[in-house]
Structure formats: C-alpha cells, structure tokens
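First, one chain by itself: the form predicted alone, in structure tokens.
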Amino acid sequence: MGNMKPILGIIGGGQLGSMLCHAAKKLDIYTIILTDDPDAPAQNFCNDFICTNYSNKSEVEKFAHSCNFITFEFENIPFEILQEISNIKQVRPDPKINKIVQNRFSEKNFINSLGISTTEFAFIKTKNDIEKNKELLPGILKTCLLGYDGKGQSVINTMEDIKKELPLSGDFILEKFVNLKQEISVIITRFQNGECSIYEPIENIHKEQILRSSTIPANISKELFNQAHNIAKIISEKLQYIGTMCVEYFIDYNNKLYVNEIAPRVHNSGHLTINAFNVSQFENHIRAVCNLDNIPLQKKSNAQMINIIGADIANYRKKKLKNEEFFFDYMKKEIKSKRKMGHITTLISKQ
C-alpha cells in the first residue's frame, strides 16, 4: 500500500460514527462512511461520505472493495447486507453476533445458555400469550427486533392494561420487572489475538428509558464489580467478539445481578472513557478491528457524562465551559424532543 493510510469502512453515520472518525484520526487511519441518511453527522468527521441505499448492491459492493478493514457503528442494520459486505472484506464484529442480539428473545436464550442471570421472559405473539402467563406482570413488553432508547416498548403492570390498544403485530418478548437497584453496564473489548481490554463498570441513570447519565466509579461492591467484569468476558469470548461491545446489568436490592442486554458495539454509556482513560472505547474499538497494539488502560479520572437530550443542546452551546468539562456536539441538523444531541462530561478528581 506504499504509504497509503489504512482505510476503515463504517457503516451508519451516526454520533457513534462520528466518534470513530474522530478516534480513527488520532491513529492515522482513512475513514469511509457508508450510510442511508443524507443527514448524517457522522459526514462532519470522515474522509470518506457514501449516502446510498443499504440495498444499492453495486454501490455497497464499491464501498467493501475499497476498504481494508469494516466496522459498524449500529447493531440494526440488516443481517443480510452485513453478510454480503463481509462475503467481499470481513466485518468485525462477525455479522453473525447480530443475528444472536439483534432479537431479543434469542439474546436471552444465549445468556441463559452461558449460565448467566436474565430477568424472567416469555415469548409472546398474542395478548392471549400474556394471559398464559400473566406470573410476568408487572412487566415490560418489548418488540424483538429493534427498538432503543425506549422505542418499542410498553409497560403492562396489570391484565387490565391488556385491554387497552397494544400494537401487537410481530414478534415480542415480556419481561418480568427486577426490584431495580441500579444499573450498570461494563465496557469490553477483545483483540484478534483473543486479549481482553476491559473498562471499570459504570453507573447508568435512565429516565423514559433514555441514558441520561453515566458515572465511574459506579457505586457497587468489589464482588459485583468482578462479577460484571467476568460475565462480560465469558460473554466476548462465547462470541469470539472483535471489537468493542457493552453488556448492560441490572442489579437488585439482593444485590444480585443480571444482563439486561448486548450492544455489538461501541456504547453511550462509554462517551466518559475518551476524557476519564488514556485510551477510549472508540479508540480501542479501531485498534482491535484494524488488528493494532492493545494498550494497558489506565484511569486518569473519575468523570461523569451526562447526555443532552433535544432542545436543551441550545443552552450547551452557549455555555462557558469549566476547566474539567467537556462538551461534545453531535451536529444533528434536526432537533427532536427525546434525541440524543450531544454530551458533556465532567471530570471528577479520584480523592
């Protein structure tokens, strides 16, 4: 390649893209970003924009041929075009991961399968199916495909609420509630020669089921902080994982733990690594798929992030930042009520 950069194709344009550019850049690496939305921010951030059509065969084949290595920055994008992308270059993480946690039924089969705690669940296709066991309720019913940041959810605390209109077409899943304590989420990722890099867990607030803040250290025992670490490990390597990916918890007032979820990728939660760590997710992330050098982590600071939600973005962008502030701007063109817009994150010095 003489003295050619390597070229990192990714897939969705999004503020996760966006900050695998800006991590891709650090490390010298071309980044190409292919994605079906003419806004996208991520067109800020790359050396590279193809807006197509995910189904556009020969301009998707063009993008796979002209990479040397391919990522992606979201989990949904569908299965089969993943698959096409990486019969040409292979893809990491492996397509094949998504068509496990991509549905969320088969997700919490395969964690259960690892001997590992879900919340209770049941399969459901029809409102007769929560009738056959309503034991669930209160619970949360949510579709199996798709769906984040609250999107294809409902909360059914009652058969009552049954009755009412749900929009049960296709397939979903119920899940029992868990006396919530907390929720945390850990950070991981493995190297192509199988070494783990993984970040301390994180305490995650949610409100209308949307991430609003995340915190190290997060508040727990030694024995949850191993225990967390050692699933998502278990996790990465029943996977054969390359790449950065969370694993979601939820911790009850018996302080025992279970995995909510999978992200196959880089994580909200995780925006506090590229201020509080030497090297960040997204870092760490390019460095595992483009088969780089792992580095030791090391914590410079105990930090938190809070996301900025819709028109509240407005206020940060007239804010006066403090020496230990960091804001970042996702430069969305459309301001919606519940979207992401950006973050700030805080440093908080370790005492």
Second form
Amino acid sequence: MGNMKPILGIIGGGQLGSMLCHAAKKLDIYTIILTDDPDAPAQNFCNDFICTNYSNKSEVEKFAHSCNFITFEFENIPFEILQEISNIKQVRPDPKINKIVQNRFSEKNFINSLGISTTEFAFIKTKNDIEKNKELLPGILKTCLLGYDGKGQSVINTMEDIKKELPLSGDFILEKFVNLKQEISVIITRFQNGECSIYEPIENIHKEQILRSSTIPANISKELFNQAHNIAKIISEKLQYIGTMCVEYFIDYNNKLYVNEIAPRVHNSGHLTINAFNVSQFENHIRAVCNLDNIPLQKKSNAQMINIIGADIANYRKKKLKNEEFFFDYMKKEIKSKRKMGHITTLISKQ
Ligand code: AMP
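Please give the corresponding structure for the form predicted in complex with ligand AMP, as opposed to the form predicted alone shown earlier.
The next block holds the full complex; its first chain is the one shown before.
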C-alpha cells in the first residue's frame, strides 16, 4: 500500500463508519472500509474502499491481511464472518461480545446475570408462548435478531391483537411495556490497559422508535447519573470490552433504571461528543482499538443533537448555519422516509 501509517480496517460503511474515518484522519491513521453496500456513504471519507459480498472469502481475507487493526461499525455482521476475520487479525471489540448482544434474548439474560435490571421479558416462538406470558401484556414483540429503529417490532396490547398468527416470523422476545419517564444512554470507552473513559449520561427522545434528539446534560438526579455510570462500567468490564460502546436505559415514573440494550459500537446518541468534548466517541474508539493513549475527557459545552430524517435533509442543506451549529450530511445516495440522512448539533452554553 506504500504508506507507513497504521492501517485500520472498519467493517461496515454507514455514517458511523464515515465518522470513524474522519476521526482516524485526525490521528493520522489510514482507513479501509469493508462493506457489501456499493452506495455506502463511508466511501466518501475512507482511504480505501472494498465493496464485496461478505461471503467472498478471498476478498475478506485480503482485507484482514491488509490491516493492522480491525473493528466494525454495525453489530449485525454475521458472527461467522467476524470470527473468520479474527482468525487472521484480532477484531476489537471481540466478536464473542457481538454474539451475546446481537440477540435480544441472550443480551437480556447476560445483563440480568450481572444483577442488573432489564424490562421483564420472555422468549417467544409461538402464539401459545404469548398466551403463557399474558402478564407481560401490554408489551412489545421484538425479533431476537436484526431489529433496529423499530424494525421487527410489534406492539401487542391484548391477546385480541394476535387472533390469527404472530405478526412476524422467527424467534422473539415479548417485553413488558414500560411507562417511560425518560430515556438515557451512557457512552463508555474501555482501553486495552483496562482504563475507562466515560461520558456523562445523554438524554434521548425517540419518536416511532427512532432516535430524534440527544441532549446533555440529562435532566436526571445525581443518583441516577451514578447508577447509569456504574452499570456501564460493570458491563464493559465483564465483557472485557475494547473500544467505545453504548448502554441505553429506560427510566420509569418510580425513577427505576432498566438497561434497554447494549450497542457494541459507537452510537447515534454520542454524536454530540464530536463538538461538545475534547475527544469524541469516535476518536476514543480508535484510540482504544489501536492502543493509543487515553486522553482525559473535558466537556467544552452542553449540547443537543437532532437527527435529520428522510426528506427533511433538503432543508438543512440550504440552511445558513449559526456559529454554534454543526451540520453533518451523511451523503447518502437515496432519501428514504425513515432513513437517518444527517444530524445537527447545537452547542448550548453551560450557564
Ligand atoms: P429498541 O429498538 O428496543 O431500543 O426500541 C426502540 C424504542 O422503542 C426505545 O428507545 C423506546 O422508546 C421504545 N421501547 C422499546 N421497548 C419498550 C418497552 N418495553 N417499553 C416502552 N417503550 C419501549
């Protein structure tokens, strides 16, 4: 390749990959994106772009041999592929972690095994299983695998809702519906020497199960702040996690904290760290994966991030930005109605 920079391979080419590439540039690290999507936006930000079917063994192996370090930007890569790559070059975070959190059932069992609360849930394969777990209604039926942004989810209020057949097919969990007061997330980066760098909790608002806004500071008590931090530390420690991960939480009207899910990667709610902190979640991820120094975090400003979804992107592309506004266009080829097309972060003074 004719360059002496460290080479970081990133599997997946969406906006998270783009922002990782951007952060890598600042650290003088060369990036190669591996994706199966010819339109992947990260091709605009990486140094090298490999587009191939993940089942193309020789291309995938070539990619693994070309890199010094390898990570991924979305968690739904087939485990076997990650395992195959990690036989050639270590993948961080460890693909075994992916296997646990990729499946909602094993993810929740893992969290509960640490003595940490999740919503109540049951494994569901048939309509009869729902009948047996009626006490979880009203609830949300979620596919165990491959669901995100509300995809693969269906609200079930009463048994009447599933008279004939289950609305979806495969393995599911049925989750009891929590009356949500707030939702927060904690972004944490764990380094190879076991040190952690942890951002303050971020308050998130979802609409139709898609993240709309993320704000710091979260409007929560010191107690919940500390609880959320402690849980994120315990989880990352237990997983021996390397890199940036996100723990998403629900808070109910009794101020009880539940872990909703773990994202073994940089996360949408952490985009505001790019402008509000000295080191972003993306830079921290790369620092951890490539074994660079852990720089103490400093908050520069409070902030709010708004996701720009679907056709709304056209308005932002024309918008005249104020000094405290930072607009990110993911440069996606096609506008789709529920697609995250960009985001805008507004810095808010600390007073
Ligand atoms: P998920 O894909 O499981 O993270 O769900 C996306 C969003 O749907 C969450 O951030 C919540 O706003 C909402 N949601 C999911 N599960 C529940 C639940 N058990 N109770 C209440 N709201 C939920």
